[in-house]
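Have a look below at one chain only, the form predicted alone, in structure tokens format.
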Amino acid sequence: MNRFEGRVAIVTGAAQGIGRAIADRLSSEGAAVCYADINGAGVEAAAKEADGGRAMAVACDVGEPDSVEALHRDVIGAHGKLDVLINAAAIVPFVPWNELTFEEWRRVMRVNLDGCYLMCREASELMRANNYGRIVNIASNSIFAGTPNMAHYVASKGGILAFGRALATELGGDTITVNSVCPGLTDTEGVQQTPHKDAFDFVEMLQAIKGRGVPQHIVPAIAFLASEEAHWITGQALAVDAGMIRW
């Protein structure tokens, strides 16, 4: 399929994991994708391997306003417009509540929630210029499960869901949709660097469909919500977690 032929997309967190899988999928379906990540070397390598030859890489700290503004300037300079934004950049922590300091709280909020705001703030203005846009924010099914040892992460992802619903109302008149996808525990490089890597067997017991989640399980739902086909869907949250959460 070439659902994104002629479309320009930014995917944050695109150096690895779910972010890279999304960027690769949009690129393979015809989009000119900006792979964005604080890991500049990682996104350079990812963009070079992308299908279609239209990918670009930009090192960006999504929690820093000047960095986010520069990212959007680079995309406009290269392509003249922006159609799709996927906010996948995130920190995946493992910190028990009795060890959670305010500094750690702010570290996660700065990237996961502040970064989502900053990216949406810049991107929505560019989308309004063309009266078209698709924003998909990656939340988490942990906001329904109340997963322990990551209270600040759960709070940040819950904020993303609520923020997206409000933003959908704000931007609907400009034909811009805003939706959230809520993955379950997914086998990514980030998860493998935390004790969450030992939770897959427990999580699988709770799933309706058995197996270990991988980024490629999450991507199709995101690609659909980012496409023209999803024009009548906004302000929604979709759990993509093998039926662990049923709500």
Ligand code: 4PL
The other form holds:
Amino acid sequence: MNRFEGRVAIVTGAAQGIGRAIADRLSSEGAAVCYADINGAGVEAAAKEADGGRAMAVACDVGEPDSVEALHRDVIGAHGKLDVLINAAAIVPFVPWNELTFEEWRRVMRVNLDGCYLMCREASELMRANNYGRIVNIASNSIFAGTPNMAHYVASKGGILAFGRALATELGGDTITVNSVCPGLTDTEGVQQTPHKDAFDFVEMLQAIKGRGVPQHIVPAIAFLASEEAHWITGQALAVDAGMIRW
Ligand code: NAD
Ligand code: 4PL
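Return one more block: the form predicted together with the named molecule, after the form predicted alone shown previously.
First the chain shown before, then all remaining chains and molecules of the complex.
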């Protein structure tokens, strides 16, 4: 498939995990993709390996307004427009409730929720100029499950879902769609660095379809919502978790 020929996309969190997997898919389907991540060396390497030869890499802290503005200036300088934004950058913490400090709460909110807002603010301004846009925010099925040891993360992801509904309303008149994808536990570099890596058996027990979640299982839903043909779908949340949550 070549659904993204002629399209320009930004993917945050593209140095690894789910972000990198969707950036690679958009590239292989013809998009000029800007791989954005706070890990500048990571996105340089990922963009070099991407299919199609049109990928670029930008080091960006999504929680920092100046950094987010500079990222969008770079993309406009290189390609002159923006069609697709995938917000996958996030901190995936493991902190029990009785150890959660306000400082840690703010650290996660700054990246996960403020970062999503700042990216959507800049991107929607550019998309509005074209009267076209696809925004896909990566939330999490933990917002339905109330997953333990990450209350601040769950709150930030619930914020993303609710924000996405409101933003879909705000941007509908500009023919820009905004949707959330809610993955279940997925085997990524980030998860491997936390005790979440030991939760796969428990989560599998709750899944309707058995097996271990990997980034490639999440990619098709994101790519569909980012494609032109998803034009009649906005303000929605789609769980991609082998049926762990069914409500
Ligand atoms: P990961 O930790 O493997 O990768 C996250 C990436 O985000 C990293 O490359 C990191 O450098 C980048 N990042 C962190 N802070 C940043 C910042 N301030 N600015 C820019 N980039 C920053 O994560 P993952 O497991 O691939 O998760 C990707 C997305 O999917 C996240 O939004 C996560 O919340 C969501 N998600 C993951 C799972 C899972 O189990 N892995 C489940 C549900 C949802
Ligand atoms: C079910 O988003 O959705 C662990 C870690 N378990 O980050 C998540 C579940 C994790 C999740 C998540």
